[in-house]
Every structure is written in C-alpha cells, then in structure tokens.
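Below you'll find only one chain, the form predicted on its own, shown as structure tokens.
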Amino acid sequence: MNKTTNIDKKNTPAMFDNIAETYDKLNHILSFGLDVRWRRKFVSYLNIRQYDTIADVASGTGDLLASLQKLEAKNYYAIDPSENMLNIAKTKVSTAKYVAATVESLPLASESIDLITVSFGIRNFESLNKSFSEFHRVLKTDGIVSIMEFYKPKFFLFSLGFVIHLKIFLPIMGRIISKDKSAYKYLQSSIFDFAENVDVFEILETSNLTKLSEKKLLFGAVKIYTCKKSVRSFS
C-alpha cells in the first residue's frame, strides 16, 4: 500500500480547481502526447451504434467531450465537480450541458443515458460503488458504460517503467509546470492505489452492469472497461 497524501478525496474538487490553468499542458507532456491518441482509440471502440444522449462523467477540462462529438449524438452532459475544469471545457465545447456535480449523485433522470464515459477519473470517485449504482440508474436499458484508466503493467520491465514514470517524473514535472506539488503528489499516489487495489469488472458487475470487453493500452499502462446495462432497473 502506498503512502497517503494530505489531500483526500473530498477535497479533490479544489485541487482540480488550483491546478486547472495547467491541467491539459501537463497531461500531454506527461503522456508524451500519447493522451490523445488514446482518446481517439477509446471514442473508435464506441462507434459501434448510435447514442441518442452521452454523459461525460469527471469530463475534466473537456478533451474527452470534444473526442465523442465524432459519435454525433443528440444530446451531451459533461459532469464533473471542478467548476473550473468545466469553464475550460465550455470553450472547447459549446453545445454540451454542463453540470458540475459528484458522480455519487448524478443530476440526471433515471433510464435517460444511452452511453456513460469516464477518461482518467474514476480513481478520484469517493465511493466506487455509489457512483457505478448511479451509473445503472440513469443507464437505458442496454445503454454502455466505458471507462479509460490507468493500471499497472503485468510484465515486469513495462511495471518498472510505469512505476518509474509515477514516481520520478510525474511529480517532478507536476511541480515544475503546476507549482502545486501536493496535487501531483495525491495523483500519483491515487495512481498507484487504484492500479493495484481495483478489480474495476468485479465492482462494476455487482451494480448489475455486464462486461462487454476489456482494452489494452500502452502494454497494458492503460485500459479500457466496457459494460452494458442488461437488467432494467426497478428502483
């Protein structure tokens, strides 16, 4: 288990507020621009039907937002609890709903999402299980979730690489670029807890959500969960 920052969770809405302005800058240097690519992947594994209305759950700054316009859906939300990673994302995105608000509560009527998105966020979600039941609530029937997130390499040369990168370079850079290093601190920790500690399916399957498919990115540094929404919820 690996030490914890002074930053917890609740509070994770100011840190992404403090760090905003630099947010996006960080993210592509840190991921050597690889970042979007992996959006573009992540969007090309969705084009499989159309969606009538998408929700970008913790859309951050809004790269992923501007990533699904290629889906062409009727409707979009971005929701995150950072008003200024939305203010951001508003200008990178006109069209959407922005509602800054947790995924704990979503402010969206039951069975009124056909496809729920999450890139990089769900390891900043206070309680997993909360957020994947709001998930299956505001979910149609057969409607998908798809989730991108960091996780640790099985072979051993690309896990020492990834703990090499989170360890030395992230937070180097974070203090460098950000000058918030308590931020970067709590990133690469969140980083590492998540990676190791998470079964993502397991915790996605007892909200009555069903695998579709597992993707790999990165040599599995990154991956992608897909499940649908089989069961119609009654609650």
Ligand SMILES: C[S@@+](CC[C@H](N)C(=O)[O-])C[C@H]1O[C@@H](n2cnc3c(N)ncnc32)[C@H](O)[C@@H]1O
Given for the second form:
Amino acid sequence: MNKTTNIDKKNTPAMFDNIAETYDKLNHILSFGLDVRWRRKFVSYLNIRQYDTIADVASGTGDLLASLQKLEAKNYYAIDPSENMLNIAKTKVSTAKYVAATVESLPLASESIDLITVSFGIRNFESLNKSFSEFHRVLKTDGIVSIMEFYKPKFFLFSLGFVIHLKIFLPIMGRIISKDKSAYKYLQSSIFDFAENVDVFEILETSNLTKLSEKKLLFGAVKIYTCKKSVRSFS
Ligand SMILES: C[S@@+](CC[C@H](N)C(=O)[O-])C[C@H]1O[C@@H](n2cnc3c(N)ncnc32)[C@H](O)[C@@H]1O
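Please give the other form, namely the form predicted together with the ligand, since only the form predicted on its own has been shown so far.
Next comes the full complex, this chain leading.
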C-alpha cells in the first residue's frame, strides 16, 4: 500500500501568504507557460454537463477559478487558507464567494456542491483522508471531484527531465524571483514526496468516491484524477 505524504504541512498557508505576489509570475516561468494550457485542458475535460455550484479548493491566486467561468455555473466558491493568495484571485474573478479556510474543514453545507476542483493543491493538504471525506460530505450525489497534480513520469528520460527541472531550475528561479529560499525548497520536496508516496485514487476510493478517469499531461508529469460520488452520505 502506498504511504501518504511525509512532510509537515502546518505552515504552508503562511508560506503561500509570503510568496503570493510573485506566485503567478514564477508559475508561468517554471512551467514555460504550460500551466495556462493545463488549466484550460482540465476545464475542457469537465465541460460534459451543467453544474449549479462549483467549489475550487486551494484556489490560490484564482487562475483555475478564472478558467472555470467557461462552465457557466450559477455559483462559484473559492476556498483557500491564504488570504494574500485569495486577494489576488479577487482581482481576476469578482463574482465568486471567497472563503479563507482549509480543506480539512470545509465551511460548506453537506450535499451542496456539484463539482469540486483542485489544481496543484492536494500535495499541500495536511490530511488527505480528512480532505477527501470532506469532499464526499459536501458533494451532491453524482457530484464530481477533479484533481490536477504533478506526478513523476514513468519513462526514464521524462523522469530525468522532471528531476533536473525540480532540483536545478526551480530553486534557482525561486530564489531569484520570490527571494524566499525555504518556500521553494518546500515546493520541490512536496512535489517529490507526493509523487513518490501517494496513490490518489486509492485514498479517494477509501472515501467512497468512484474513479471516472485518469488523464496524463506532458508525458505524465501532470495527472488529472476524476471521481464521482455515487453513494449518498449518511450523517
Ligand atoms: C500551489 S498553490 C495552487 C493554487 C492554484 N490552485 C493554482 O492552480 O495555481 C497551492 C494552494 O494550496 C493552498 N493550501 C495549502 N494548504 C491548504 C489546505 N490545508 N487547504 C486548502 N488549501 C490549502 C495554499 O494556500 C495555496 O494557495
């Protein structure tokens, strides 16, 4: 059985508060602009039905939230514990309801959400089991949760490229642009730790969420896990 993550995550919201201002710029540089395409692709996979209420969890500076507007839901929630990240998101999407909270205790009513999205957020969660059972609680029956996260590609050459990128390019650019060495050390180790130790579907399934699909982007360096709540929650 795969382990879950080994890193202490208590201070990650404060860390994101510190790097909020440079987050978007660094993201685009580190991904060579591909993050924009990944978010677009992510939304296009979800454009299969109408959603009333969408909750974007670990919403950060709101780039995914902005792309999700294409789905034309009636209500959008943007949830993140970092107020500085959310303040930047508010400048991009003015109509969402912004909530400063962690995923482990979502301030949302049970069975109220049609779609939960998380992009590049789950490796920061303190408890994946608690987070996924919260997803199950707040989703309506037939509701969907879709998660995009980095993964270590299986094929040797791509895996090598992934390691070199994270070990060399990320710390250099992180230091130059955000000037916060510890934050980018954390980002690097959280990506490795997560990619090596966590089986997302395994944990989703223990939370009674049923696998719908797994998509790979950039030769498997990014994965999209999509599940559905097929059984009602009993409370
Ligand atoms: C790498 S950013 C991703 C932001 C955005 N979704 C994107 O695609 O750019 C990770 C976000 O996770 C948030 N986060 C950290 N711990 C969290 C938690 N326990 N619950 C919810 N969000 C959390 C951070 O504040 C940060 O904004």
